[in-house]
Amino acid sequence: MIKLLVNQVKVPIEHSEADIKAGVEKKLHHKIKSFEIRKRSLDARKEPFYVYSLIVETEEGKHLLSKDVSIYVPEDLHPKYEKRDKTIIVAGYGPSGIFAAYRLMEAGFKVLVFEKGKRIKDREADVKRFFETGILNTSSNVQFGEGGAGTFSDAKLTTRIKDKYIDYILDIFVKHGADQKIRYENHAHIGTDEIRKIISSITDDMAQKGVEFHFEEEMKEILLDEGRKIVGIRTEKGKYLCDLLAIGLGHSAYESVKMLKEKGVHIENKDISIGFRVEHPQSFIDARQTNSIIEAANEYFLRYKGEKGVYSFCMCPGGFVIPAMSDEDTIVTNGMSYAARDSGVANSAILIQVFKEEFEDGYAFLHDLEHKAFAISSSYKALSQNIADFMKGESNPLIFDSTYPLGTVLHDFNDFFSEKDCDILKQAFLDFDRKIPGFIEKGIMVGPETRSSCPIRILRNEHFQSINTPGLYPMGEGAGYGGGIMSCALDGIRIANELILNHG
């Protein structure tokens, strides 16, 4: 048997396996024994129809090479297993702080992770008390825990970054329990129910081949010694030595990048963006979008350029706005939606950009924010309005109820944001009415959003190791390298892959 590479397979968009297989078969001229979708496209120009990449397992000698078809040769992206003698602390256990354990361990690493929250199990039952009764556990929330924020969240697998070591991800992801399709949906998601499961799966992995978890223990303070190298960190139930030190912290650890900074780890502020959720119903959103005849729980991505730009970020189709925080007395808002999409109601962070000039200390900006919106409230429930009254300066009952489980209060958000944004905010908005007629008419806003991105980023060299820090290698979002699962992971992996060549 020989396995091929066969591209552009296309077949109508109601379709079976078998009939992938005829189209397959139709293109090889000759039967196959087996095929595994690598890739699947929509082609929508004219009459839609799909478009597959796939592996295919076939007789030797029954094959024509073309430009469809090509002898496939797996790349192992595994790393070499070799008993090695550096200890490795991953501080922070979001994507970038599991993958880059993962790969660490696979390498022949010891590993020790510590992490500030809880495991899922427990951190599950945490957020769900939060959601039904606004009893707030600052360590144990949707922004802390096993996962990260990431597992309160739509769980999207999509990145704009071309990587080979994104099939090394969903490898993985699959191994634990996720379904195929991610290996070749356009807008791979797994959902929040889904990603806790195989998350709490890849954990267990790990301590099985002996990585060693600290959870409920965070890192209080990074050691040096006398030439501001790392040899390992304290946290409130002691010290532990290590070679190298890889943090992972997450866009909400702004009490450990103070520590950092008072450790004289060089950091500089970055720009950010602000905003709220918006919600339609589903069906809107679905009869609006251009491909609505396929599938429902449609997506939608809008961009505005204007004095700042001003853009979707983290749809969530048939999901939930939820409440984010993790302080006492403030109000932060985030998007989540479960495998099966099926809550009628669409969300989105609508999201200003934020200059780095505009701010002094962005934690500090942004929780500011964030107690505003409670001194308002007098509760944990989000600010609301309609987007058509915010467009006119009214406040009237909301046209639907939010999904927010906390519930919400009828506020302006022209009294909340700057004039000057509010403005802006106003001109994005008819752009987009423009290319969604009935965006603003349909829908409400809650919030406010100030979680989508951390205001810092530790500075780092070409060998992903701070600038001034010898043996601390800053990854994924907290440290300003990423802004996603997938992006995250990989800045956990090219972390990882460092360590391995020059420290093996």
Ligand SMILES: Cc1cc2nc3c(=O)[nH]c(=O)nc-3n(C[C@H](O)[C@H](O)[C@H](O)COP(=O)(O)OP(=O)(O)OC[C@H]3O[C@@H](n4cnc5c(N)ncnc54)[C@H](O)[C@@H]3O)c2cc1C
The other form holds:
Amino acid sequence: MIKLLVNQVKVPIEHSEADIKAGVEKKLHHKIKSFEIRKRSLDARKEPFYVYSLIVETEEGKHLLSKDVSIYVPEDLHPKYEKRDKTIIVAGYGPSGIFAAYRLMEAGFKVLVFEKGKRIKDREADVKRFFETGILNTSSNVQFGEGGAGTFSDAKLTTRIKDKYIDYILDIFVKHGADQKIRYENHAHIGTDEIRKIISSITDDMAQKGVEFHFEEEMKEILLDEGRKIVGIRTEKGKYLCDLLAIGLGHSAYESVKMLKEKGVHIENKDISIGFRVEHPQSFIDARQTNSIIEAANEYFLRYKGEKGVYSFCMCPGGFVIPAMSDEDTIVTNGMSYAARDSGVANSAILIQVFKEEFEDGYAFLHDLEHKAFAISSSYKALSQNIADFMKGESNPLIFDSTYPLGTVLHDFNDFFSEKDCDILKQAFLDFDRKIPGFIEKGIMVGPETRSSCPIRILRNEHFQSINTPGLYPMGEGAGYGGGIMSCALDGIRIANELILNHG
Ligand SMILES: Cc1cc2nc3c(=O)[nH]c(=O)nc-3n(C[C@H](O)[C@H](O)[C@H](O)COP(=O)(O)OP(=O)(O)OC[C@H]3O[C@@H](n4cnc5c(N)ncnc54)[C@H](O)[C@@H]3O)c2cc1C
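Could I have the structure of this protein in the form predicted in complex with the ligand, to go alongside the form predicted on its own above?
Every component of the complex follows; first up is the chain already shown.
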């Protein structure tokens, strides 16, 4: 039996697995035993068709080699295992922390993980209780806990980054239960129900292989020696020594950021975005005119370039708008969907840029908006308005109920965001309505959404280390180096690779 990499297998848009097999056999003039899809792309220059790259198992095969057919030699993206004597602490167990810890474990380091939130099973109960009753646990919620912020999400795996370690990440997801399709589908998504099982399985696997997990144990302080080098961390339970510290704390860890600032770690402000979710009947989105082969009919990506940029973000077809706050007396919306994406309602964030010159302290700026929304609502009900009413400055009953589980309170967003931002948002809506006719008339706004990006960057040098705190490796969204599951996971791997190379 031999494994071949076969490129350029062309099949019609509508096809079955049997058609792919037939396509390979036709290309090779040879029967195959099995195949595994590695990549799929669309050729839409004329009559559209799919082009596959496949790993094929067949008897014999050397005579089949050609420019499109080679012996399959898998590139081993896993690090070489050696018993290494350094202890590394990973604080924060979102995508960046998970993949940094996983890779460091594979390389043979002693790895300790500290996560302020709970394991997924317990976290699920806290989130469910909040969605049903409005009782918030500030350490265990949509932002905090095993898996990080991406756990109660659509788990879209899209990223514009091209990196060979994307395959490494997807392989680990598939090994722990994800559908093979995530390897090759455009706009692949896992769904909140599936990602929770996958992350739990990864954690169990790592624990079994020797990673020491400390859930419900928040890093309260970094410990430095006289030369400002990291020597450990302090939690409520005690001190833990380490040689190196990788922190992936997410965009909501403002208290930890305050502590890092007090410790003198160099941190700068960066631009952010704010906005709200819009919801439309999914049938309305599906029915618009698109080239549904190139662009998934159920999703849209909108962008308006005015004095400030306005864009759609993190669209959740067939999803739900959810309460994503981690602080009491605040309102923060976000979106999630189950693998089936069958709620019947499409939601997406619509965000407007806020430049760092517009605030002194980005966290304070965002918290003011979150508290202001709560003060208006007097509860965890989100603010809502028909888009058409926002355009006219009116307030009428919603044209349909929001999916936001705690209910909403009607409010004119013209009184919520600055006049200038509202003017730009209205220009953007007019532009979106030209692109998707009916976007204004058929949609509602639910908000505010304030946690789509982190207002700070922890400065790193060319070795990804804090510029003034040796041994400290900031990573992921909360450090200003990613946004989204894949980019943050890749950043965690980048940090792990650096530690393996220079500290192994
Ligand atoms: C509701 C929702 C839906 C989303 N949907 C998608 C999506 O579909 N696709 C996508 O690509 N992205 C999505 N995102 C964004 C994505 O989840 C984040 O970009 C990503 O999780 C960031 O990864 P991270 O590792 O940097 O940090 P996070 O995932 O935020 O994880 C940080 C972790 O650190 C922990 N922590 C914080 N402080 C401490 C401390 N002092 N000590 C110990 N632990 C600490 C937190 O509890 C948290 O678990 C979504 C986000 C949300 C909130």
